[in-house]
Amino acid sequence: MHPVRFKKLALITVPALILVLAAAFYFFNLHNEVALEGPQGEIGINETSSAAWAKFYPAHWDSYQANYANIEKPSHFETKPYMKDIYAGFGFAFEYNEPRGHVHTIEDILAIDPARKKAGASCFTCKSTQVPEMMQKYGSDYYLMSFDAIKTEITEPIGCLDCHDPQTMQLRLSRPALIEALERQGKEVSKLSQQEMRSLVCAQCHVTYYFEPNTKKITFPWDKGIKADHILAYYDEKNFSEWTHPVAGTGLVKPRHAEYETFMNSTHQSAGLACADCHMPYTKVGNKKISSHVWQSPLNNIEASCTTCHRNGTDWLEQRVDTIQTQCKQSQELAAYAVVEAINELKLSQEYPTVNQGKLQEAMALHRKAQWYLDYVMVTNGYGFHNPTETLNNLNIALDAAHQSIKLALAARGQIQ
């Protein structure tokens, strides 16, 4: 065919083909569009009952309801018996169960061992949509109230109002401790990006914290940074301990589920992902696209949670996770039993009549450090997967500090040089 005739034919057929394909694509998707479920009505600005949101967001509500299927709450002591020795003298030594999930928070906290309720009303802070209302009602006295004084006023578990503005559905922060911690870091909450918020709404609760000694106010110890070494330095500078171990005699601090802190600067977070990308993946319900509100391990929904980015296949992904978690569990157990040994050696040293007090104090300081780094990992979900490198590094520090504590405890008794 002559080149000129070919060009003329192409100029006619190519546009025509594009029009046909575009029309086919349009008609194919006409009844198959994926639309985000959005605001459909008026919800009260302080509507704490998530059931009241259901008629406006039925697909999300059905997803949220699926959380009730999680009914198991086995004791951590079954798989980590060393916890009882490590937490001796503290409420966690009496009872420490795996969480059943967000929708069970009220019934579970009411049933918890009384030894775990000494924090009073603050125990409810991450457990109910009604907490901001209680804080406004009682002001600073909220933190000083007893558990029993407030328990009848709180009936709603974690729900919609904890994370969403009821008028716009935009993500929002509802807990003062996080807002104050961010402001102390020089961050403007109003300027946080949507992707940052998709992790920070989780960071309202999935973080470590402590109760200020006099006011009992919940505070995030992030002023020096958000990693394990920064937080321990924060406590050390304040000479702060939550309890004294009755066997070792050491002043200790208790980390709480530092999920957000561990996730930050991890491989996934550095790649731009947020907590919600893996734990609340987008899913299609009919002709609607929603963010899953079944809060669970991504492994329970691996196709939606992981294969959007990872093309290696689900078998490879499961094996990779298993390898990481197995390594972390092994290192955790090594560190845990070393900490228990340090506790026992400190007990013997304290009872020794001619103990070297200087070396004993050094051994106790190392026990404090070892237990902090171990516990920081031990109480964080995911068994290291949120940040494998950092997790194993923290466990290595714990193991080394525990062994140093043991040696110094022995040296304090003159049994080694």
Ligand code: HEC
Second form
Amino acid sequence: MHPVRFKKLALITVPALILVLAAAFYFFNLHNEVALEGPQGEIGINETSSAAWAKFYPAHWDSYQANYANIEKPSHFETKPYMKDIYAGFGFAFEYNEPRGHVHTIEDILAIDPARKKAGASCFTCKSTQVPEMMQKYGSDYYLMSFDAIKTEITEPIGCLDCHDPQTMQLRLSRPALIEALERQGKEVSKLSQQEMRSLVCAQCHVTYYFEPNTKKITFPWDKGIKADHILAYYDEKNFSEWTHPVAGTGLVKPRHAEYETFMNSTHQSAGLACADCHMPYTKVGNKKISSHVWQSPLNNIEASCTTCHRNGTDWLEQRVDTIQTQCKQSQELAAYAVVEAINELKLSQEYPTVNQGKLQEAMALHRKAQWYLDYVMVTNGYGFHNPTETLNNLNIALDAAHQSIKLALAARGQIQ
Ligand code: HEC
Ligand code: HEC
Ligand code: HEC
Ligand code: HEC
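Would you mind giving the form predicted together with the named molecule, to go alongside the form predicted alone above?
Expanding to the full complex; the earlier chain stays at the top.
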């Protein structure tokens, strides 16, 4: 290129580039404007009581207190009656409620159906600021303790210490299972970006996990990747089952609220968003602007959560969310009833005297797969909104595997070829 033309081009593009970068920086760092009240460094490094942080951060404390208003916890069984068949033989079949506000965790866990206490002290791991302290106190025995042995020691619900370093107020990770999973992936926890942290603080709890069979330690099954396929492959390789379905005879694995895994690589995540962008939007408290500390459905606060980016109005947004969720629910129901049918066919084949064992085993393996993909969607909050295409894809895999399982179960007792 001619040097003069190059200079001209540079004169236009360089300032333009700087402008674009400045705009991008402005949009993604809006939170830098947010007031950090209070003197830092006066809160004890192990201050588990959120009330003790209140005097330094009164606006955040007020916001946090507003979580008490979030009280609904309807049973999943009301809208998903098929869950009882699918979870037969497992604690979840006795009671399984929708989540509510973070401040209710202690109350909710103490009221849990006794059939769900089998996991022991581990149940408390995502419920209280006191958990890291308990892990220090009891070491690896923490995971082996019974539910009743620890329940009187834990009184604080989720709070400031779960996500913040009390000295600097920086976001921090307090749960070893996440830190270890990231380290096994070769990530340096001290070098995570602020935007990654704005999702990872949530990933301490809003993820799927399992209890490592020997140590009962909570472990994230992420070593092959964080998507449903990778996680099932991880369990299959270990020959791991969490329980045996009493009717179908199949060894099964149980996904749990995989919000983080589902959100990763979604449209929004790849566009640079984090959980906090929608669930902790900037809000005015008095004359201060803070990140909302009311963890709830963003639809309760759609102006703050969505319209900063989407200018089509709240009606459009509500309709989009409703369309996505209705379609996901419909597909979920189709897959769920197919899995229930597979369970019923497997039962008949198990009871059949001259059953073809080879085909029966194959049918059971397909039931395991179908139920995994279905359940992965079913227990992940948001009804598909966090990643609509991936959600429907998982449900397609579930539906196909369930149909194949039904066919093989029928073939195993000679009903079809
Ligand atoms: C579930 C995790 C979580 C909990 C619990 C939590 N915070 Fe935060 N907090 C965040 C996130 C995420 C941000 C945004 C940080 C950022 O963007 O840099 C934040 C930001 C802040 C800030 C910086 C200013 C702002 O508003 O962005 C303060 C101060 C703060 N929180 C105080 C508290 C206090 C006090 C408590 C307890 C009453 C608390 N937080 C509980 C996740 C949490
Ligand atoms: C220490 C564990 C923990 C952390 C960290 C955590 N959560 Fe939660 N969250 C929970 C639990 C447990 C519940 C269910 C509480 C209940 O029903 O008693 C919940 C419930 C919720 C709900 C449901 C509220 C409702 O109305 O249904 C939302 C939304 C939510 N969390 C978002 C977040 C976001 C966003 C972050 C990160 C900024 C986060 N959570 C960090 C454990 C956690
Ligand atoms: C683009 C915005 C957006 C982002 C980013 C986002 N969510 Fe959500 N989330 C939603 C919407 C919308 C819903 C559906 C709310 C409803 O059905 O009322 C939802 C629902 C939820 C719920 C269930 C709340 C309820 O009341 O049923 C939880 C828990 C949750 N999200 C956690 C997370 C976590 C954890 C992350 C990050 C890994 C995340 N979300 C990222 C928009 C978002
Ligand atoms: C920080 C900016 C930002 C925020 C906040 C945000 N979005 Fe988005 N949203 C995007 C971007 C970027 C896309 C990608 C497509 C595009 O460029 O429009 C997108 C796409 C979408 C789509 C279509 C893609 C799909 O997956 O179906 C829907 C629907 C949507 N957003 C709804 C919401 C809702 C509801 C909220 C609030 C809970 C929200 N968004 C919050 C930036 C944002």
